[in-house]
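Next up: just one chain, as structure tokens, the form predicted on its own.
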Amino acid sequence: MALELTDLAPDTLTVAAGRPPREHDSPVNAPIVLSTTYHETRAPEAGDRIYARGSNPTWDPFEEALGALEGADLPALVFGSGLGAAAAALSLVPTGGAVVMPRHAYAGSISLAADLAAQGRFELHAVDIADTAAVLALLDALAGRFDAGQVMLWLESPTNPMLEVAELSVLTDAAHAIGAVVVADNTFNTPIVHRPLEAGVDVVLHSVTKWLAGHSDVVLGALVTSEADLRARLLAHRTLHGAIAGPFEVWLALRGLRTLALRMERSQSTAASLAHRLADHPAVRRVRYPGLPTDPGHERAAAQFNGFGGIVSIELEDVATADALVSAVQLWLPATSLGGVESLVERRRRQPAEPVTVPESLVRLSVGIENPDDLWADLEQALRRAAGRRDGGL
């Protein structure tokens, strides 16, 4: 009797999904297939591989596993990068349409959408995604100007790097009421914490580079949907635009996916501990983390998510203090990106594409799987040195 993936919990799916058939002497792990083309013994038919730009057997188990993890009825689609996946998602908006996007989100998505808007592809409307009333009002206004299928609502919750939390179901229902397509970037939460398809979202986006692969050694993206028509359009975009992934990178991502639940459990636990300690530190002006009861998004996150994620953002006294903190850490790694086993720290406004509404002194912490006390000890000494430098001490 075949294993029913729908009966399994997400932490089990990370291990069990995407396995080869159980046959005598068959491999336990899916193999890497390094081939650009495939044998043809008859005229090509729909579903045949034919050429590796359209399909690769190494993609299949990863796409099956991620689709199952997100609770989709169809396999995911893997892309050569998260931004490649974002480009495919934005291709669903017809020329002359409109995109509603959080003002704080992955900088690549914002930059790409702004570039397409500047070319006249669509209107771009930036919103505070946590302000439900404002988003609903904007959608209502757009309904009077655009037909069904011409508007896209882009969700990211929590947002990068401000960690704002949206009311996903409310916004999704309102968007669908005007015929809009809804895309949700689930990179921060992963399916371990939240599955946006269950909130009615049409397409889920992942930068696989981050938590899913989890080891800072591959660049990949993915899209997940349960709607066959949307998947077909996204697949066509991937094939025609060539935003494909290398088989070795996808094999590494599947291997990383096997430990996703354990890594997220550790990262979330440590992030919560650090957030509470940072909230009590005199050198920290503000801590942004939905797991804190005092955080503006706490109640929404608690109601919607199965956890609060592994990202903590803090605001310090000024830019100099923030830069001094990043320079003083010894265990944390000063680097961009997030979601790896190693803990990373970065002052986000150092990135030119970061929105100006992100505070200059905001430092984003991507919490890895190291010992929590070691991470805190390093942060504490770095905060002490940064504050001391500001006050004329060390």
Ligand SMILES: Cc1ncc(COP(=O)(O)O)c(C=O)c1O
Given for the second form:
Amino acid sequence: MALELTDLAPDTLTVAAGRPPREHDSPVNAPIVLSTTYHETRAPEAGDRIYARGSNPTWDPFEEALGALEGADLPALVFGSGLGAAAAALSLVPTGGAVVMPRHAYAGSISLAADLAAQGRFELHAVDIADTAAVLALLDALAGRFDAGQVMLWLESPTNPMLEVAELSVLTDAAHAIGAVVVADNTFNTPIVHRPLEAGVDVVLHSVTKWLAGHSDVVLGALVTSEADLRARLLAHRTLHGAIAGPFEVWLALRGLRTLALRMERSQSTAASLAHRLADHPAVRRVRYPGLPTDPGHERAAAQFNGFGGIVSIELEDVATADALVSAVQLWLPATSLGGVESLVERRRRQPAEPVTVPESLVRLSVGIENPDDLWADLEQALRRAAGRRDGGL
Ligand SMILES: Cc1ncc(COP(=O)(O)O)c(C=O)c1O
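Please show me the structure of the same protein in the form predicted together with the named molecule, now that we have looked at it in the form predicted on its own.
What follows is the whole complex; the chain from before opens it.
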């Protein structure tokens, strides 16, 4: 019996999916194809490559691997950035429709949706995505005003950077009951931790820039769906609007994907140990991490996810203490973004687009794969210096 990708566990898929056919003397890794155009020796037919804005052989193995990893029946679609993928996903909402989005989703997704709403493309409703009753009530109210296919429910769970956890299946079922399309940004969890398509979600979004590529050296995005009509519309949008990926970036992303499971395992276990230590630290006012039993999202995360992710958010005494912490780290890198092998630290409200409901003193930690004790030692010395500065000494 032939081995099927669907028989394989996610950590095996990261390594085994997206390989060239087993032919004698052929490479085991997909090559990079840099050509912008393809030989045409007959009249074009559906599925022909023709021109590299529409298709590139370097995309195929990555798209196959990510589609398989998310448990989709179809290959993923890779985009030039996560936000390029978000623009394509939002294009599924017809003019005059409505989008429901978490108020603490990634700031770029919110800004993009707000920009489109300001242009009159659709209504935008910001919700506390962890407040299931409030989201259900809003969907109910929209049902009376919009037809099937006019509403999109945008999920991000856990949210960036507040790490709120949504009840994915409950919200997805309610959205489908009113004919809404459901998109889930799965950047934080990755398919190693959760597969939203299995909870009924229609389209999964990734900033491939983050955990999937994993080395902070590539900007890419992706969409994944098992619905052929949606994939065709998203592919048409990508080809027409041109937010395509460079072949070299996609090759690097597939190379990064090969170690995703190991990187996630290490990041998650270190994140959990840091979260516990931070929760006991006197200079830390609050730790947000779904893996902590005291976290409001813990039970939901434990019930839905296969892990708690590699991001920890902490709140400090005030903005100055948070900025002092970020300045005092020596191993952690003070930089935006997340999901790379190197640990990053950022006070999110430094970014002007960050929602004002994110606490000013919130510092987001993206936990990499360094030695956990080294990471803790650096955080501890930085916390001591930041808090000591406030108490009049260093
Ligand atoms: C959760 C999430 N979604 C989407 C994006 C956007 O992706 P990109 O930066 O690849 O455009 C980001 C970027 O930080 C993100 O954190």
